[in-house]
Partner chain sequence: MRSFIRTHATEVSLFAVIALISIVLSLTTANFFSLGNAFDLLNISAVNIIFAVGLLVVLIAGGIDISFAVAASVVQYGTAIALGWIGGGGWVSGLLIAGSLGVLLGCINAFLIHRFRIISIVATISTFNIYFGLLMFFTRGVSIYDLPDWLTDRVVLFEHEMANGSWIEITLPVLVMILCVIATWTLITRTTTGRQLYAFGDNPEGARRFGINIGAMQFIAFGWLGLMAGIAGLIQAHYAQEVVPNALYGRELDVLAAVVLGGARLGGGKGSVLGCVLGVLLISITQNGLNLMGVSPFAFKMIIGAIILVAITLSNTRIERLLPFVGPKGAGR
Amino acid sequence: MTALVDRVRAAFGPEMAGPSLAFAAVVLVFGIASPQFLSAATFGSVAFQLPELGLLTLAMLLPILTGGLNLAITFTANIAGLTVAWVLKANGGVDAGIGIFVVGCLLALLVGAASGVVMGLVIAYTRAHPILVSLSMMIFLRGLGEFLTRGGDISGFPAFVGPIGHGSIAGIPVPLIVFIVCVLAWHVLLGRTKLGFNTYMIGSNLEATRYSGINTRKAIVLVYTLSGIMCAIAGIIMLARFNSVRIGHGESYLLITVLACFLGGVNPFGGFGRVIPVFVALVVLQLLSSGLNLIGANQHLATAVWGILLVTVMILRWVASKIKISIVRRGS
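Going by the form predicted in complex with the partner chain, give the structure for the sequence I pasted, one chain, nothing else.
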């Protein structure tokens, strides 16, 4: 039994405890409270809602692991979505071909990457605080989007765009497939690649990492670029989901992505945190929201409960550390 526990712990790390406890609690409470909760419909709706918030959370995760923050994620996503929309509009609108859409998506990824590169360069070379840099980028992108769209929305896309947002392949929603591919990509990136290793190192101690001969600037620029690209993917998915682009889409997700990261056991100062617990935390958040919906509460109450959940997890973590200290003291 202990061997099994150790193996599970080795595979998922100590960050897994919080999210899995929360997951169990949510399933248990709503399973009892509402008979419809443990049904395919609930999990189906979660599967469709998860990717929007999830992709943005992945974009937030990398900068947080380096000890930074990317507050520009939602607006980067929307600007990338706008790029796709314009490419489609300029090339026939509803009649545009798949080729045009692919070109638009590539351009969107470029736009996302560009926003990330600029932030990364400023953060890496001037050592300005990432909160401030990404904040000004956020204000800039929001302004740019409002300027270009006059605050309105753009819609009217070819018919084949829709299924990307709400179609399914073999019963699995397309956005969910995209999201899971991205989760796995991030998992491999952080666990198996040099950049992932450097990301954790930078988050733990930037100076020490630099002295050990790692090009920290390059790593930081890459991290923010990848974050921007992930935003662009989120933007494309959001465009397909809503079948329109508006600069304010998903604005309320911004701070919730940070909340999801912290709920997934990511250290706010960087250096520690893994993708899989964050994924579980996201599932918990969406299940909570669906569960509350089932018992007749609205999205705003869900937001409040998400906040309460984070506070609770933090308090439980504090209690656990107190208990651990008292056990160690008694043992010695």
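In this text the structure is predicted, and so the values were computed from the model without any measurement. Superpose the two forms; the largest set of C-alphas matching within 1.5 Å is the rigid core. Positions refer to the first chain, counted from 1. First, how it differs from the form predicted on its own.
Taking the rigid core as fixed, one finds a CA shift for M314 of 2 Å or more between these two forms.
Let's compare: the form predicted in complex with the partner chain is above, so bring in the form predicted on its own.
No partner chains or extra molecules come along with it, only the chain itself.
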């Protein structure tokens, strides 16, 4: 039994404690408050709504682990979605073939990667703060998108695009399958690759990592490039789910991605955090939103609750660190 517990801790880390307790609390509270909460309909709704937010959270996770931030995730996703839309519109619209869609998706991935490369290069070589760099990219992409679309939506896509956002395979939503694959990819990347190790090292101490012989500039550029690619995947899923693209889609997701990372035990200053606890934290937040909806709360209240929860998480982590320091001092 002890060996099993040790294996679980090694695989998921102590970060699982917070999300697990939050999951139990949300299920218990809303299970009592609404008889419909613990139903297949609720969890089915969560399964369809979770992926787009989850993919954007994965895009946010890597920069945070390096001690940075990517404030441009939602606009990178929407620009990538617009890229797919433009390719489809320019090649038949609703009559465009699957090959054209594939080309559009590849171009979208390139657009997302380009956004990440630019941010990564500026951050790595000028040492500008990631918040300022990603904020600049966010403003640029937003302005570019508004200019190109005149602030409107682009819609009218082939019928085969819809199932990517709403279809199921063996009862499992297609977007959820894509998200789970991406979660596993990030889990392997951070736990089994050189880039993952370098990411944690950079977040712990950038200067020490540089002096140890690690090419920190290359690692940072790769981190933001992968973040941009993940944004593009999210943008494609959002296009298929909404059957339209608008540069302002999902603006509220930015706060929630940061909250999910912190609730999942990721250190806001970088260096510590794992993918699986963040995945559980995302499920908790989505269940919280569904629970509030079932009891008749306004959706804006859910956003307010997420903000309060973010502050609460930061306070609890500060208290926990103080308690830990106190225990260490007593032991010494």
